Every structure is written in C-alpha cells, then in structure tokens.
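This document starts with one chain, in the form predicted alone, laid out as structure tokens.
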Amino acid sequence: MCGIIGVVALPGKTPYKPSEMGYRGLLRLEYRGYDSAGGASIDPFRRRIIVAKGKGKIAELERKLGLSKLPGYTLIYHTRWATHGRPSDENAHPHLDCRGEIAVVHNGIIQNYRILKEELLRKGHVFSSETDTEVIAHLIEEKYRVYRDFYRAFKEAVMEIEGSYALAVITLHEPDKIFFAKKDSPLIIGVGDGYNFVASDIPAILEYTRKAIIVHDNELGYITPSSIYLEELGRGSIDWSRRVRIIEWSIEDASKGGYPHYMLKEIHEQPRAIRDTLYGLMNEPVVVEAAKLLLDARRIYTTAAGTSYHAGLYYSLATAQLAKQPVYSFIASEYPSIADSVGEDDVLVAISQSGETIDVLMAVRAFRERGGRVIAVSNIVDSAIPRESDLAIYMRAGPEIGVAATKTFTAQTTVLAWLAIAHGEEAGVLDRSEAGELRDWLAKAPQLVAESIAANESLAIKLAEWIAGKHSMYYLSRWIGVPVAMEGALKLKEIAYIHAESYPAGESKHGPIALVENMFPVLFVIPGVDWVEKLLLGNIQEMRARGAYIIGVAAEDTGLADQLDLWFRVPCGHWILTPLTHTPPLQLLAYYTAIRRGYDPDKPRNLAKTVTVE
C-alpha cells in the first residue's frame, strides 16, 4: 500500500527543513512497500510547483533528484505501489494539472476514473501517465475553473470521485495550505507547534510530533502551519481537538501499526484489501477479454505455488460450478508434466503474488512456446509473470510483509470469484440476475471479513494454547472448502511447525483415520451448503468415534452445531465466500499457537516470501 507525508510549516518553526522532516518521514513509510517515490513542494520564490519523482528506492531518488532538498514550506511525498498504470518515473507521483497549478497524491482506486477521464480528454486537458491519480488533479482544475475558490473545488471533484482514497493536495492558489479527504484508505493529521502533517501512518511523524488525529471516512479539510480544518461531507465542521490522540508507540511498533507482527497486522488488514481488491476489479475490462477467452479455451488451466495453489483450486471449483467448465490445477513446478499435452485452443490462469515465482514464470513460458494463452492473476503490477502473460488481473492487496500469506490469499480468492462470475455469465450459465446476486455477496465481503476476525480472535488464542502442545492435526472439508482447509493446514505448518495435514474429507477411512486417537485435533471447514454438511456429518461422527476432538468454521445457521466441541462461527452467506468468511479464523489460529510456542511467525524458518529459483 502506498505512502503519504505532507508538511506545512511557518519558517523558523520546525527542528529541520521542511523538505527534511517530509524526506525522513517518507523513509519511514519504506516498510509499506512501494515501487516507486516522488515529491512535491510550493517554491515560494517563483511561485511555481517543483516535482521531484521517479521510479525506484527512496535513496537512490534522494541522490539522483533531491528529495530533501526541494524548496518551500508546503510540501507533500508518496510512495508509490502500482495499481493502476506500470511502475515508472511518468506513473510515480506526485501528478500535476494541466498548467503545474495543483498536485496530487494518492492512495487507494478511483473506480470510475475512466468515466472521469474521458469527459476531462473531451474538454482538452492532456495527460501524462496511465494512473487513475492524475484524474483527480485534473478534475480539481476543472471544478476550480466553475467556482474559482479552490476548497469548494476540491470538496466537488471528492464528491464525484467513486473508491477508496486517501488523498493530499497542494496549490499555487493557496500556498500556505494542504488539502486532503479520506475513504477507506487510511490519513492521519499530525498536530506540531507552527508546523502540521497529514500522513497515512503514524511512523511518518513520530519523529517529529506525537499528537494524531485519525481521519474518518467521507471526511476532509485542509491543515496550515497553525491551523485544522476538519468536517464531515454533508455534515460540517468538526471540532477536531477533541480527537487529538498521544502516541505512545516506538518507532518500529507504529510500522506494524500498534500490532506485535506483520502477519497479525495483515490478518486484520484483509477487509481492505478485499475492498480496494473489488474496486479495482469493477468496470475492469480486462475481466470481461479474460472470460471471452476462457470461454473459447479447449482446456482450461491453473498452476500456482503453496497458498496460490489453494486459490487456484478454489477457482477450479467455483468456475465448474458456475461456468460449467472444467479447470485442470497443477503445482507450478510439475509443468513439465503438463507442457507436452498444450495446444493452441488452451487457456493458462497463472497465480503469483508476488508475479515472480520461477515455477510459476517457467509454466507461462512453456505455455506460451506451444501456442497458450495465458492470463496472469498478480498483486505486483508489471511483473514479470503479467509481463509475460496474453492478461494480467490485479489484486489489490498492497504490500504483504509477513512471509505467510494472508491477506494475499484472500484477495487472490476475490479475483478468481469475480472472474468464475464473469466466465458464468459469457458462458450463459449465468444470466444477468444471477452474476449480479454474485457480485452483491463479493460486495459485502470486507464487513463480512471484519466480522470474522472480531468474533473469532479470544477464541482462537484460547485454543491455541491448547494447539500449542500437540504434534499433528487434520483439516478436512469437502468440495468448496477443501483448499480452504488446505491453506490452514499449510499456514500452522509454516510458522508453528506442527505437522498439519488436509484431505477431502471422504477419504479418512481410506488411510489417514488410523492415526486419529483420543483428543487427536480434527478441524473441519464447513460451508453453508446442504449437501456438504449432509456428507460431512458422517466423517465427523467417524472422527468422533475414534475419539477425535472436533473443532469446526462455520456459520450460524449450520446444522452441525451440535456435533462440533468447539466453533468458529463465521457469518452467514453464499457458499462463493468460503475462502473470505472462513479463512480468518485459521490464520489467527496459526498465528497464536506459533506465538504461544514462541516463535517469530513474520520471520518462519527455511521460508522466503518469494521463491524466484528452482
């Protein structure tokens, strides 16, 4: 996820340049992950904007352009994850106006910034780069030229934008001035002494002050050196001093936001990531070329690696269930196996977080040798498995930090739905009801996310303790939730070291239930499908009989209930959200049993976040 610092300051009042205290608190938002970085500032003497930007590392811009050395006391930085657009030094932002009076910064997705786009093209403003950011600074130029004060500008043009935004702007026409709005994507207002920050983490200002004030949804305003203004789109003014927060937080704790580890802070990220996920995803076109060629494929195909592969298994399952077509899953590094048996009708879905795990690069090639197609589903834009893909669909997932995949998985399993939906709907499976009951399920998953990890946190903490001592456990499921039961067995192996294995549940009696003994630990993933709970209630009274202790993920409306010693309950919904709703719970139970075994789950041994050699 991308990161902003602004700096408003009267001369003489800060501890260093102002251009210094905006280059450090940048350097402190590096954990965030970016691709690229750039800075903006008000040069007081010319009366100009100077843009300092590009791609790459923080300190290689500092050399080349200067990032603290820019003039001026009104000044904003980003770093840059790319979403919309390649990374490059055109995309980095900040991103200007038609006539260098305005600048803009930017986290999050406009969603309907082609529709904006193509109404600022019609009335002649030129473009520079492929973001959906530099709408926004055009489109303030627009309102500006209508109302000619400039906040009523800027509150018009957040009105019509659509998505997630975090935003921070600047202008020649109120210099001493930075105006900023949030929705969704996180802001905070830094309190100084002649000085004030916005900023989307704590870190970027703990050096310089430890009084915050956090920016709701839908509000906005503007800070000067010595001032707040801060209302609610609709509502007014707030009286802000009342919401003035003292951090306590060191340095590295407020990286991780407040959280003791990554893996922890992601967890509870996934909300987000689903959301902007989903922003990015609607009125996407590439969706809709995708399914035309799924639809066209003789055989569909899916290859990823560990936590990629269990989404790659769910969209096999979900596309055969909602387009009627099959979809063959196979490990990455089996590709040789496969390649052989490739033709030109042949369609490839390569999933790779990180767009460059070699396995999963080595099985586009080979595709691509023998005349497949491939669509690539990635969360780093311009990698180099999209590069070398027919397609590319993104997450929007931002950076993940901790090695264990958490907030990735989801996200995947966010694309893959949408994409199974919209292949449905090519295929006429689906008619235009039905793909759009689907896609209203997907719209609800963020709260449904959040409600998940509330209501199952204390309880996955007091099993863990319980989890902590013992030596094997299954994960078994049927259809839907088999490579969700997967993806938990794999998440308490990878950083408790606790040898967990998943199965179809089905097929206990054909091997794995001889090891079952008094209070061997058996979870069972339960999604709210009639038929699946029918099936599944025989292999838990099996379990049971042998003395297994039965621990279950399902909704509150599961006719199980009665069967299971202990339960996550997960929200109700369609089956569609399996990997969203029930997820969170085995995360955060792998996380507390290697946290109560006492070790580090950001940093699992023999583990790297990603694999780029065979």
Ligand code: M6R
Second form
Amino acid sequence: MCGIIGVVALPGKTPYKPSEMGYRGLLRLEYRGYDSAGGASIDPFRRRIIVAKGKGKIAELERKLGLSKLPGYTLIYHTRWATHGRPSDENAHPHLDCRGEIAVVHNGIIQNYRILKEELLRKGHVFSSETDTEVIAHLIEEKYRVYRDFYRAFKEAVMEIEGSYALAVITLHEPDKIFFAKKDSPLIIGVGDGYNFVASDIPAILEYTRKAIIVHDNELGYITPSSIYLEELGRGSIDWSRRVRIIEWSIEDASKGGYPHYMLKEIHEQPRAIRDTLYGLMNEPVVVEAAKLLLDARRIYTTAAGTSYHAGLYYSLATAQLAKQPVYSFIASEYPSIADSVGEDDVLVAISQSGETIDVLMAVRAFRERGGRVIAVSNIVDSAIPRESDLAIYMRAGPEIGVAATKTFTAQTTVLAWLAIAHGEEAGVLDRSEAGELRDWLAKAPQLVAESIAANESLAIKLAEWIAGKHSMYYLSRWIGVPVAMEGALKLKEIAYIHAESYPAGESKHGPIALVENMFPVLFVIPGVDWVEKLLLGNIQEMRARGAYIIGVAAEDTGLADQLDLWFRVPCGHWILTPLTHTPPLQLLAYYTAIRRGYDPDKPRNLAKTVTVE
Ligand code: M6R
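Swap state to the form predicted in complex with the ligand from the form predicted alone:
Entire complex below, previous chain first.
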C-alpha cells in the first residue's frame, strides 16, 4: 500500500535537514510494502520543482538519487505499491503537471481517472506515466488556469475525482504550503514546532513529534511551517485544535497501527481492502475481456494453493450458479495430472495473492504450452503469474505482511464474485438488473464486513480460551459455505497448531463422525440459503446427538439459531457475500486461539509467506 510523507519547515527550525526528516519518515513507511519510491521539493530559489524517483528499494534509490539530499523546505515523499500501471521509474510518484509547477503524491485509486484523462488529453495535456495519480496533477493545472487561486483549483479538482485518495501536493504557486485531501485512504497531520507534516501513518512522524491530527474522510486543507488549515468539503473550516492527539506508542507499535500483530491489523483492514478492490474493478475493461474469454472457453479450470485455492473453490461454485458453466478446480501442485488433458480453447483462472507461488506458476506455464489461455487474479502488479498470463485482474488489498492470508482472501473472493457476475451477464444468464443487484450487494460488503468484525471480536476472544485447550475441531458447511469452512480450518491449523478438518457436512456419516465425542467442537458455516439450512439442520443434529459442541456462523435471520451452543452473528446479506461476511469471525477465532496458546500469529512455524519452491 502506498505511503506518503510531506514536510514543510522554517529554515533553522528543524533538528535535521527537512529532506533528511522526509527520508527517515519514508523509511518508516517501508513496512507497508512498495515497489518504487520518490520525492519532490521546491528548490530554495523557488524556480522549479526537483523530483527524484524510481523503481526499487529506498536504500538503493538513496544511493542513486540522493532522496535525503533534496534541497529546500517544502518536500513530499512517497512509496508506491502499484495498482494502475506496472512498477517502473515513470510510474513512481511524485507526478508533475505539464509545466512542472505542481507535484502530487497519492495513496488510493482514482476510479474515474480514464474519463478525466481522456478529457485532459483532449485539452492538450501530455502524460508521462500510466498511473491514475498523474491525472490529479493535470486536473489541478487545468483548474488553476481558470481560477488563478491554487487552493480553489486544488479543491475543485478534489471535488471532481472519485474513488479513494490521500493526497499531498506542492506547487511553485504557493511554495510554503503542502496541500492535502483525504477520502478512504489514511492521512494524518503531524504538528511540530516550526515545521509540520502530512503522512499516511504515525510511524513516519513519530521521531519528530508526538502530536497528530487524524484527517477524516472528505477533509482537505494545507499546512505551512507554522499553521494548519483544515476544512470539510461542503461544510467549511474546522477548529482542529481539539483534535490534536498525543501519541504514546513506540515506533514499532505504531507501524502496526496500534495493533499487536500484523494479522490482527490486516483482519481489521478488510473493509478498506474490499472497498479499494471494488473501486479498482469498476469500469475495468479487463473484466469484460476476461468474461468474453470465459464465455468462449471449451472448458474452464481454476487453480491455486492454500487460501487462494479456497477462493478458487468459491469461484467455481459462484460461476456454476451465475453463468451456468462448470469450473474444474485443482490444487496447483497437482497440475501434472491435469496438463495432458488441456487443449486450445481451455481457460485457466490462476489465483495467487503474491503472484509468485511456484506451483501456480508451473500450472500456468503448462497450460499455456498446450495452447490454453490464462486469466491471473493477483494482489501484486507485474508479479510472475500475471506477467505470464494472457489477462490479469488485480485485487487491491495492499501488502499483506502476516503469513496467514486474511484480507487477501476476502479481496480475492470480491474479484472472483465480480468476474462470475460479468461472466453470467455475458452468457445471458443474468440480465442487466440481476447483475446490477448482485453488484449492489458487493458494494455493501465493506460495511457488512466491518459489522461482522465488530460484532464478533469479543466472542472470538472468549471462545479462543476454550478452543486453545482442544486437540481437534471440525469446520463444516454445504455449498458456498464449504470454501469458507475450509479457510477457517486452515487458519486454525496454521497459526494455532490445532488439528482442524473441514469437509462438506453431508460427508460426516461416511467416516469423520467416528471421531466426535462429548464436547468435541464442531463449527458450522451457515450461509443464509434455505435449502442449505434445511440440510445443515440434519447435520447439526447428528453431531449434537454424539455430544458435539455446536458453534455457528450465521446471520441474524437464520432458522438454525436454536440449534447452536454458540453463535457468531453476522449481518444478513446475499449468498454471494458468504466468504466476506462469514470469514472474519473464523480469522479472529484462529488469531485469538494462537495468542492464548502463546504463539506468534505473524510468523507461524514452518511456513513462508510466498512459496517459491516446488
Ligand atoms: O500467494 P499465494 O496466494 O499464491 O499463496 C498461496 C498459499 O501459499 C497461501 O494462501 C498460504 O496457504 C497461506 N499461508 C494461507 O494463510
């Protein structure tokens, strides 16, 4: 996820050179993950904006470009985590307008950038990157031509952009200011003495000040070395003095955003990750291209490993339902058993958050060698799997640092649901309004996921105390709930080291029920679908009859409430949202069970975040 730091200072008032402060702040944002970085400053004679940026690690760029040596007192820096446009020197931030008088850094996704860019191109603007961000610099330039008042121009531009953004902008027109705006991406102001900051995150400023103001959505303004102007769009200026917070965290605590572990932070980031993913998908032509490819396919396969494999199972069930097309799902490492049957006109949907998992990459290569076409779904722009595929669709979850996948699972299933809907529409199975209704449900997901997390965290803590003493547990469901149950079991195994097994609930009587004895924990994922509930009722009862302790993850309106010993209540929704609403309680249960057992959930034993060996 991109990171921003901007500093504006009075000469002689800072403990280090302002550029060193900016650079050190940038290093504190490294943990967020990035592929390129850069900075811009107004030269002390105010005649030009100096930019130093490129692809690569910050330390490398420092050696090559001297990021910490930029001159002047007004500076912005950025770490980029590619979303629009591959990682490259040109796509690194800051971005300039045509005349080099405005420099912009941005975290988020500008949803309407294509429309804005076309308009700006028509007006003669020249672009030098593939990013959505660059349109902001040109849009402000365009507005400035009209208003000749920079803040007005900035504000008008902000009102025109749609999507998520944290912005920091410097300009030769007002060289002692950094302009900022925020919606759906984090931004804070650091309050210093003779200098002020804007930043994505508290660690970036903590070395220099413990006073911070959290900027809210739809707020914008500017900082100078000795003043702060803050306003809410449509409501006017804000008295920010009562919003100054004293930060008591250590730098290490702060990089986890105040959470004790990355995993917990990433669980809580899911509403944001899903929202950004949805913004990225809207008006994304590659989804339509992918849907067309799928429609023409002779056979459709999906492959992945671990958590991504569960997302693939969900995708195959959703596609069967929405596009009436079967999708064969296989575990990536099993690709040799599939490869010989692949031919031209077959399409593979290869899912990998890292984009580098070797088993998935081998499956992709085997498929393409035989003339098959590949659609990659990944979180990392330009990683190996998307690069070697015919088409790539990206989620925008931001970097995931905890080894256990959490936010990338829900972001992946968001992408796959979107793809299944587009496919269903293309196939004529869904009419426009049915497809629109399903997309409306997905648009509600960020809010519903936030509710699911908030409603279940304390129950997860309580239940974890008991589960921590167990040796084994079942996670059961049917249909669209099965991949979610599988994901819950994988989480418990990998971070709490408790044996957990998951299978479609109808299989119990064919063997697994033999293990069930008094107080054996059995968790049922209960999607809000009548026929599933009816069948699960029998499965719950057969478990209960053997003394099992029944835990349910179900919506408020479930007909099975009286069958449950313990109930994780999730918001009511549509079946398509099942992985989004029902997975967070399972992630929280695994997390708190690991904590209770004294394990570090961020670094589970024997596991690596990205598996690049066969
Ligand atoms: O990066 P990928 O999605 O290809 O990774 C696949 C698996 O290695 C990954 O999901 C793994 O199972 C995680 N530890 C799950 O939490």
